[in-house]
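Only one chain is shown below, in structure tokens, and it's the form predicted on its own.
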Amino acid sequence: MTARVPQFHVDSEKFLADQERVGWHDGALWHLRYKRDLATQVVPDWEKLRDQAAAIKAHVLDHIPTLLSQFITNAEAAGWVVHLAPEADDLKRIVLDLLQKNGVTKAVKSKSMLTEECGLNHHLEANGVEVVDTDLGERIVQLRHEPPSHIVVPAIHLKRGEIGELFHEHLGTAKGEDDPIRLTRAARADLRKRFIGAQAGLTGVNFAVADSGAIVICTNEGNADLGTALQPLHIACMGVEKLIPTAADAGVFLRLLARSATGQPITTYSTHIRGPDPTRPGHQAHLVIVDAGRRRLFADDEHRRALSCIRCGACLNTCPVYRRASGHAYGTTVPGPIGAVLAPAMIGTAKAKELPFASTLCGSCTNVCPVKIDLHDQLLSWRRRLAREGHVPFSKRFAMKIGAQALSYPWLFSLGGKIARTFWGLARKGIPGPHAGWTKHRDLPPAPKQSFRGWWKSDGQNQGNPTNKDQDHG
């Protein structure tokens, strides 16, 4: 994950202002939930899928030692140059060395969270190699030099109209052009241009098959094939976190990633690349295993399972939070409901603090999540790990020792509900003091005229148990 420390509140505020924005934000991912939706349900072993997908990665996260191994034997055995990075500087320093050392100051780059949340672009760019991103919404964030907002849709927080002005300050289309074929034809274009000119090609890893050694990378637009094909030189980039066992476990979650992702039965594009390429003589092929941190978190039994995790972003399609507050507000690579399970164990309970509060608990996430991650209990751990390390603060903690003094006494919680329906016309204009942001960007409902317990024993008893006369006794 990125060091910078989220603002989350401070950062989504920024979003939440332009409200017309915030309302077709909301509803293209939305949009990507209900296809996903859709995919599901012609799917009749769907969630046999999701179950065999669990346990494969369960029994990764109990092997990863002896996987790795495995693996690595395996791929030097098909030609690749297998190197470890401890660290997310490690990984800069390894892929600058031997862009360096084959005299490389021109490189592609599909899309990899991996290089993201390492810094890598900046880092060769710093050291005077030009890289370019080729996934056409990476592509624009780079262009406006800012990351991305989602892990599948990078830019879809920005209008196709910006998109236009974009290209044609940086690729010379007409202004005012805003039609998406002709911008897409127009970055097809000047991407082209940059496959020929370029001296390497850097690439994620979607799945390191343990017992093969092979890669699988899965796009939607052929840009890592072309990024691995035209030049002499390939570096692939993953996370230890990325190994499965076997072949056929890739085909398991094959079928789970586009269908979680986007609504597609399939990814166009699925490669499995074993080595350099053997027509080509002088070709190389190196992989970098980078750790950064997912070590630690393989040991915290609480929190591990948050490796599962294959990136289809199902999670943030679905959350209430991040559509209406955008991924630029979670502050770090990975945004959503998964980034706030994995900042606070990868950047420090301090700098992500305010993450695993950035969500309703509802639980809409662990639904649709195709490995089946119980991600709002995991959100619910992190919050009483933080409250125990003392980074809540005051006003939250009193007003939540308030809330156990209320549930602990029926008369209180009475007495609290008759003052909060007596109040309630006030709250909905707006809640002041430290909670005025819980009335700043939703609306409370009406209050009810009486609590439930009323009810209960003016009619709702009458109505819950009918008299012997009412009923049919045949």
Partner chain sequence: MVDGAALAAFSMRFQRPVGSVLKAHPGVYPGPDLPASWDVFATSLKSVGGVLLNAQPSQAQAIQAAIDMGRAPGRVVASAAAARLLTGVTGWETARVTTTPQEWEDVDLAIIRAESACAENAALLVTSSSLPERALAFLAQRILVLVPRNRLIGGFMAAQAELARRLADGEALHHATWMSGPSKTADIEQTLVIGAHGVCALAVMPVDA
The other form holds:
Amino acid sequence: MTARVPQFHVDSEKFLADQERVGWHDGALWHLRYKRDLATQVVPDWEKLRDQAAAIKAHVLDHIPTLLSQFITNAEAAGWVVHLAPEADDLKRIVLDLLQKNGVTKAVKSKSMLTEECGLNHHLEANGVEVVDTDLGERIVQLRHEPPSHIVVPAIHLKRGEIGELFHEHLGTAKGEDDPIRLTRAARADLRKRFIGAQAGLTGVNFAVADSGAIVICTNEGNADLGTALQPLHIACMGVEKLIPTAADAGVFLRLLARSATGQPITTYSTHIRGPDPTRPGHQAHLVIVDAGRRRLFADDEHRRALSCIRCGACLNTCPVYRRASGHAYGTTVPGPIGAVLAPAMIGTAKAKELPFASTLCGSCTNVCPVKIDLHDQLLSWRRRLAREGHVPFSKRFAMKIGAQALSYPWLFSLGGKIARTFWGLARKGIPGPHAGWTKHRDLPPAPKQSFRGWWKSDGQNQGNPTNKDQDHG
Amino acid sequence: MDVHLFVPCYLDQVHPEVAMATVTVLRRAGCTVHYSDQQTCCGQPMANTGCADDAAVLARRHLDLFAGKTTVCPSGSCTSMVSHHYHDLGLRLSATDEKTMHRTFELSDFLVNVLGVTDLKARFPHKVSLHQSCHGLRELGLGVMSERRDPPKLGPAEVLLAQVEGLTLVMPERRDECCGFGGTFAVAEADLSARMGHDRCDQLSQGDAEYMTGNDQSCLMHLDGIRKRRGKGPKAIHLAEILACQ
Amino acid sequence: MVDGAALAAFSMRFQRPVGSVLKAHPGVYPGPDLPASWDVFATSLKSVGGVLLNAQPSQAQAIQAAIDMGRAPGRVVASAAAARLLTGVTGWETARVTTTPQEWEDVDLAIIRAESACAENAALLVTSSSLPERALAFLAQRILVLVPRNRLIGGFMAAQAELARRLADGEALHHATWMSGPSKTADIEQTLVIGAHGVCALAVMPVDA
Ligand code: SF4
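Since the one above is the form predicted on its own, can you give the form predicted together with the partner chain too?
Entire complex below, previous chain first.
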């Protein structure tokens, strides 16, 4: 992942400053969640399907060495040249070597979060290889020199007008043109030339099928197919966690992936590829299998299952915090709930310390996840780890320590309560100090005359039916 | 039935009327209500901040105080803390502890699924929208979760509200969207939390609701604070208070 | 060949400790029994932006009409497997075996044959066996997919299981693609645009093979 230190609080505030855009962004993502709901309603076995997917992934995580060796044997038999990349730098070196050896100066690349995470594009560009991202959303953010803000719809943070401006500048569309159809057509025309002119196609991998040495790549745009069927060299990059045992298992994931992501019953193109194309003499197919920090997640018993993620983006779409903070606030390649679960292991707890707190723990992510990662519990368990390692800010820890002590003594608790109720009334419109965060946007409820315990002692325990005249509905 | 009241700390101090209403409702449902003033807090604020050791101290106190009793609490998230999260704190849990956790019920769940009440003789002639708080919904399963495809089954809050004379229930467009409270999140990410609260207030205003209700006063306190500050929207009222009205 | 020692070192990092209880594979998942109905297929296809054509009044006439309809100046090219189904139809050429697939760039309409179709999600299977001319299906502006009428499968679990069996039986497939509707994107403000990089329109016709 990028070396940048995520600053969730600061960066989310930046996005929040434009309240109109926040509402628009929330609506766009909720629309994806809504389509996901509709699509899952017509699948009679939806919850069973999730159970099956989770069980397959759990099996995979317990058997990586066996599956990996089976996969490599079958892949090599199918003609893949397999490379192992223990670190991100190895991936960059292997890919650049292959491109240079083959005299490649122009490459096209379909979506791969892994190469994004490893900073591959930058490395290739710095060494004289032009890499064009071909997924429309990725192309848009590439032209803007910014990272994707979402793993499935990378330019979801941008409005059509901004994309129109960008295309006017780079693709020569008419000034002020902001019609999505015409903008898409302009990108199509430009990228066709690049598909045809490229000497190599780089792709990611959605699933690597151990029993047949096939990789499965899913796109809606057809860019991975055009980015592999035309160029003499194909390099596919995959994280080791993409392994699945059998081609039949792929059916489970293909039924889940697009429905969770966009509400389609399956991605438009779900392509299995095995090695080089025999109809094109000289065609080469290389496969780079990457660790790049995944071992740290793997070694962590509490968070290993986060490696099951199939990058559908559903947890981002449903997350009420992501929808209002936007992906860039997370400062990691993968944002949202899953991003906040992966980051502490991938970039270290010190750097990622804010991310597990960027959540209300509402649990919606856990419920949508097609592979049943217990995302909100994972966030909670990262919070515990952060506290143990001393990464929770002192103010928070101190408050909790004082709170826990006061709350251990009922008399101290009720005394504190009495004092607080006295001052509460004075502070209703704006408490100074650490709780100003509360009163910045909200009024405090009026202080009750008496606590419940006070009432119980004086009246409650003896009354048959207490009244509730103390209610404040004002 | 003998029930022991577990009153979340902030309810005790800030919203005693909700706990009082809980007593009323439980008594009306035929229960003998017990309350120990030795109780303080379940430890949820500490646990959700990651401070497991601090939470564990309070959890131990709580478990010892309520040992083996049937406990009822008018808050989904505090109930969930006891019944679902005491496992996460590194405590050694005895069989009695497990029983205590297991016998800790959220109020609406207890009324519908344990007591099986069919009519509490409540009357509340108003339009009310329901906010289903996340922990009660997604951890305790107190309702239909919009994300899941489980067989449809009304949640206990909906069952109870349907029994209230004169009450018209309106469900918000996003049935179970989070209100943005999230404990310390409300203070640490105040702007985000407030934006979520505003949006939720808008959703809960749909259908001209006069009141918004739910089974977690913490969410309601957050929503009502926002409602009062902006001067529009339905008033917050805890489910127990509606059930106590006659 | 990957170096054995390098693989061992790499694998070591993902080895569960000795004595861990390892989870077994949950077994083959048959999925629900979904009807192999062309009506269901048509509904699925419509939802993903494709159209279903009937082979009426005759197969040849229907294909001819599909070719003539909205005829652009570009070429009409049929894959070798589809060509066998085009007797009596005019105005098309067979894709030649080529090592430079770029030459299909100016194809207006591609006609291909799918090996099976799935009602659950309108996916059509093409593989290196039925479509060695793979790029044709992606470079053309529009595509007509002919599917043997008796090759409709209800649920996708069953459909993929069939493909899995072929792979397991050692059929040397280089590629196998499930195509569901024309290419599309919603990357600009969530507005669905049909025709991203692949075909801009897709029609399916069940035929007698
Ligand atoms: S964690 Fe689950 S929901 Fe989130 S992207 Fe991964 S698979 Fe999808």
